[in-house]
Structure formats: structure tokens, C-alpha cells
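Next up is one chain by itself, shown in C-alpha cells, the form predicted alone.
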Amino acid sequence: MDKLIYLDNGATSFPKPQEVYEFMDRFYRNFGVNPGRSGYDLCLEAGAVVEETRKMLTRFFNGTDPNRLCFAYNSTDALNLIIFGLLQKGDHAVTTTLEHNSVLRPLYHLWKYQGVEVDHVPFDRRGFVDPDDFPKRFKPNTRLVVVNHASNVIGTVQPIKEIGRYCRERGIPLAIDASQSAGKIPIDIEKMAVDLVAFTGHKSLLGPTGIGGLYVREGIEIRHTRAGGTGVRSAQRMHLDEYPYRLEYGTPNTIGIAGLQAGFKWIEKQGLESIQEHEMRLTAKLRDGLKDLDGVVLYVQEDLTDHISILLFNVDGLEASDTATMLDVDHSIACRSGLHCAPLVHEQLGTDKIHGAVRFGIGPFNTEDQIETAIHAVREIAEFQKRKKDRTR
């Protein structure tokens, strides 16, 4: 285990912060009651850690009332409460071919069993939507457009603002999975035109599985899809249609917004500006020694500009599930290969005709040793799949 090196940062981050271990410790051994259901000290001390949570990441994305942040399982979970919630028979949403399969699918299935009319905007050769595709296939029956704020498969971050504006301007409720880029870059709403966003805990937050969230904007109303506990006015029939209880139900993970609050301090305390600097500076070392690798494929990687920490390769004539294998066994470097649940984007590329590609992610814990010991073993791949090549001539 000490000799690992992690870069499926895109998965999920890992190492945590140790102050995410030990407050989860800590937290949990004193305080780990069902927080907002009784009066008792210990019950008021979790509610508090949860209420503060929600408070801190309000201000993060600049949203004005903490309420409107609601606690989920994951991002899926936070984009399914936004796609059910916001569309139905009849209507139309926009979204990109960059989407994850927590967006793709939810849309399919509204497609599927209501009827509901999708168009994906394309990437260019660069990675980024162009967002003057947006308005072109705006409908009078558009009620919902959803863009990856950042691609977990090629690391571009998209236009948001731009998109935002053309959103704002038809009164179309504009949400963005922010599952890459929370943690990593900032997200302002107000400045981006942005209605909700949807965010896991797990990755760039630092927090632990099982914890995530949506910001829903004033104004925006998402309808109830769901129904159950609360704490709160139990007499009443009807779930209840003020945030958060609105759209939280039952016992909330409270060890999970116990550690997704560590995790949130760590990033205040480092500088979301170093954390993302240190990435990109390895991310950038990583691109460079790759990019001249004989049978090292490189995608979308010509300029890092506007990119989060992620890099996609394939070795020529390997499988990418090969490929990954190799750099786990013979060099314990831990990855992820195949279509990163993102089917549209490797379509594009033309990667899904063979079974996707290797991506690299890199994180805060990452060094610049580990970066070059990930392309000498690539190297070596790459060198002994060339070798088998010329033997088979």
C-alpha cells in the first residue's frame, strides 16, 4: 500500500486529508445521534455541525440561503432530484455530449417512458461546447438545460457563464454537475447565471463517499418526487415544500457532512488557487512526458487551459482495461480505464470502438516523483507493446 501510487482522483480523491479521518473519528464517537429529531444536547450538537456544513457551502458557491442547500447521497442522486423534479410529459432539456451517465441517463428515461425531447450540444476538437449552440435549440417547450461543469473523462471546464447568459435571458432554469470542479475551481452562481448545481462529496471536496447535494436558486422550484421523513411537523400529510426539507428525506448522513465539512476547512486553509496550481503543474509535467511517447496516444490534451487535473491516453494496439492492468501490476499505479460512464464523449472521440482509454487524475497528495515514475511505466508499456509488434511482422 505504501508503494501505490493513486491517479483515480477522478473516481474519487484518496488519501483524505487526515483531519477528515480523525473529525470523522471524533464526531461520530461523541456526537453521532440523529441531528434535528429531539432537544438533547447531543441531538442539537450533530444538527449544528450539519447546519454549518450548509452554511459554508453556500458560501462557497455564493448562493444567499443556506436552506436552499440540500443534502443527497452523491451528485446522481442531487441530478436526479433536479432532472425528475424539473421536466416532464411534453417538455424539452438541453445538454452536451460531455455528460456524465448520472445526466445521460435520467434524460433517457425521461425520453424513454415520457416523452420528454433531449438535444446534445457537441464538443469541438478542443473539448468545449460552444455555448452560441445553446439558443439555436431552445424551444418554447425548453424547460431545463444541464451541462458537466468539467468533463471527468478530458478535463475541459466549460463556458458556464456564457451558457448561463443565453439561460437567463429565456427564463430556462440553467444546472450544472459540478461532480469534477467543486473543490477544484470556483463556482459562483450569481456571476455564472447558474440556477443549481449538483456536487458530490467524494472527490475534489475531500469528504467521503455517501454525501452530496444540490444549491437550488431562489425562484427555482423543483417538484417533489420523493417522500418521507423529516423530523419536523410530523402531523402534516404531505411531505413538506420548504428547503431543505423539501427535498431531504429520512436520517441524513450526518458522519458524511461530518467529513465533507473537514474536507471543505482543508480546502479553505490551502487555497483553492494552490490546490488547483499544484494539480495543473503536475497535470501539465505528466502531458509533456507522454506526448512525444512512441504509441502513446494523447486526447484533447494540446492545451491546458481552462482543464481540470485529468489526462486520457490509450498505448496504441493495447486495450485500455490492459493498459491499466499492466500499470497496476507491474508498477502499482492505480487508474481507470474504459468510458468513465460518459458513453457520448468516447462516441466522439471514436475511442468506444475500442473499449475507451486510460485516465490519469490527479489530486491534491500527488508528487512530482509519482508523476514521473507514471510516464517512465507508460514508456515502458508503450516500448514492450512495440516490441511484441515488431515480433509479429
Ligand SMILES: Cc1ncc(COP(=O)(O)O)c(C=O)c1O
The other form holds:
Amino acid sequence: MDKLIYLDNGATSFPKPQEVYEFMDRFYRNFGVNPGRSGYDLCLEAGAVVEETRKMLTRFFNGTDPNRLCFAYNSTDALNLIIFGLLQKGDHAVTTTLEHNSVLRPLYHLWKYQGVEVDHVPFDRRGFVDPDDFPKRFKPNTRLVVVNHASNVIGTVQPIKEIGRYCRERGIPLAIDASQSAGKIPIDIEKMAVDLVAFTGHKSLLGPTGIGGLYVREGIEIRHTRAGGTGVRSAQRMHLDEYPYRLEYGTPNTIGIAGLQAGFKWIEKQGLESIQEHEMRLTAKLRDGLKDLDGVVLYVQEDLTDHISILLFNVDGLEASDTATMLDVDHSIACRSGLHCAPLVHEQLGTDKIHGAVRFGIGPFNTEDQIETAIHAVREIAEFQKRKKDRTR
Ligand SMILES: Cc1ncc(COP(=O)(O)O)c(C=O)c1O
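Form predicted together with the named molecule structure, per the form predicted alone context:
Okay, now the whole complex, with that chain kicking things off.
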């Protein structure tokens, strides 16, 4: 375990800061009751952790009202609430080919079962969408634009501010999928003209799995797609309209929220910029080490401006899954191969024909030594593959 080099931080961050484990343990042992349901002290204290976390994340996104920060299971859950709650029969949506299935599939479902039209804006050869492509696709019935802020496959950070400006001009809500970006780069919904942010707790925010949520800007009202207990106004027949109850259903994941708070506090203590600087220094080192290796194909990563710490590559002639297995078995390096739940990115890159690619995702606890080991491991695999190819010639 000590030897394991974990480069799968795009899937989930691991390990978490020590403070996350400690706070979750302490919180659940001392305050593991149902918050907001009763008036006794423990209940109020558990509720206070929930509300404090709402406030922290609202500040982080530069929102104005903590009640509009609603907790959900993860970003998939948040994106489902947004997409099914804002679109209906007769509507049109614009999205991109960079999206994760947590956006693509809800949209496909709406297309299939309700005839919602969907346009996908492609990315260019550097991995960015062109903001000018968005207004060209707007129609009178466009009701939502949804964009992956930072690609989980190629790591590029999209020009949200410019897209947001076009959306504001037309009064179309803009939702961003901040699954990868929240906790890595600043997200200011005012500056970026964003209306909805979907985030997940277990990736860059360094919390546990099973917690995420969304921030909903004032003026955007998401229709209820679920209903249930809220712990308040129990006599009311219909699910509550006011936020956060509007989008929260049943007992919240309090231990998850506590862990998310501890992860977020750790990020604040280290400083977002210093974490990003560390991760991008390692990413540049990895990119430099891989880019000139014979038989290694790096995708889209020439320039690391507007980028997070994700690198995609393949070893020529090897299935991505075989490369990942060799990295795991021979070098104790954990990474992710395949389509990364974002099939359209691979279709555009052409890597869908070869069952995807290998992704390295660097996190705050990775070190220079680990990156050197990873470069060395990929070199060995590429050389092995070349020797094999030469022998069969
Ligand atoms: C860009 C992006 N969107 C959405 C998701 C879904 O996140 P979760 O599984 O936490 O809902 C992921 C996770 O891989 C992702 O990278």
C-alpha cells in the first residue's frame, strides 16, 4: 500500500487530508443525529455543521444566499435535478461533446422520451469549445446551456465567462458541471455569468463519496422532480418551494457534509492557488516526460494554460486497458483507462476505436518522485511494446 502511486484523482481524490478522516469520525461519534428535525442540542449542533458548510460553499462560488446551496448525493444527482427540473417537452438545450454521461444521459433520456432537442458543441484541436459557437445554436426554445467546466478526459478548462455572456444576453440559464474544477480553480458565478453550479464532494473538494450538490442563482426556479420529507412544515401537502428544501429530500448525508466541510477547510488552509501550482508543476513534468517518448501518444496537451491536472495518453499499439494493467501490476501505479464516462470526447479524438485511452489524474498528495516513477514506467511499457513489434516484423 505504501508503494502504491495513486494517479486516479480524476475518479476520486485519494487519500483525503488526515483532517477529513478525523473530523468525520469525531462528528459522527458526537453529533450523528438527524439534523433540523428536532430542537435538542445535538440536533442543533449537527444542523450547525450542515449550515456552516452551506455558507462556506456559497462564499466559495460567490453566491448570495446559502439557502440556494442545496446538497445532493454527487454531481450526477445535482445535474439530474437541474436537467430534468428545467427542461420539458418542446424545449431545446445546448451542451458540448466534452460532457460526462451525467449530462449526456439525462439529455438523451429527455430527447428519447420527451422530444427535447439537444445540440452538442464540439471542441477544437486544443480541447476548447469556441464560445461563438453557442449563440449560433440558440433557438427561441433554448431553455438550458450546460457545459463541463474542466474536462475529466483531457483536462481543459472551458471559457465559461464568454459562454455566460451570450447566455445572459438571451436570458438562457447556464449550468456548469464543476465536478473536476470545484476545489481546483476559482468559480465565481458573478464574474462567470453562471446560473447553476453542480459539484461533487469526493474529487477536488477532497471530501468523501456520496455528497455533492448545486448552487442555484436567484431567479432560477427548478421544478420539483421528487418530493418527500424535509423535517419542516410537515402538514403541507406539496413539497416545499423554498430553497434549500425545494431540492433536498429526506435525511441529508450529514457525515458526508462534515467530511466535505473538512476537505474544504483543508483547501482553504493550503490555498487553492498553491494546490493548483503544485499539481500543475507535476502535470507539466509528466507532460514533458511523456511527450518525447517513442511510441507514446499524448492527447491535446501541448499547452497547459487553462488546464487542470489530468493527462490523457496511449502507448502505440497497446489497448489502453493493457497499459493500465501493466502500470498497476508491474509498477503499482493506479490510473484509469477506457472512455471515462465521456464517450463523445473519445469519438472526437478517435480513441473510441481503440477502446479509449489512459488517464493520469494528479492530486495534492502526489510527489515529484512519483511522477518520475510514472514516466519511467510508461517508458518501459513503450519500449517493451516496441521490442514486441520489432520481433513480429
Ligand atoms: C466531469 C464530470 N462530471 C460528472 C461526474 C460525475 O461525478 P459523480 O460520480 O461524483 O456524480 C464526473 C466524475 O467522474 C466528472 O468527471
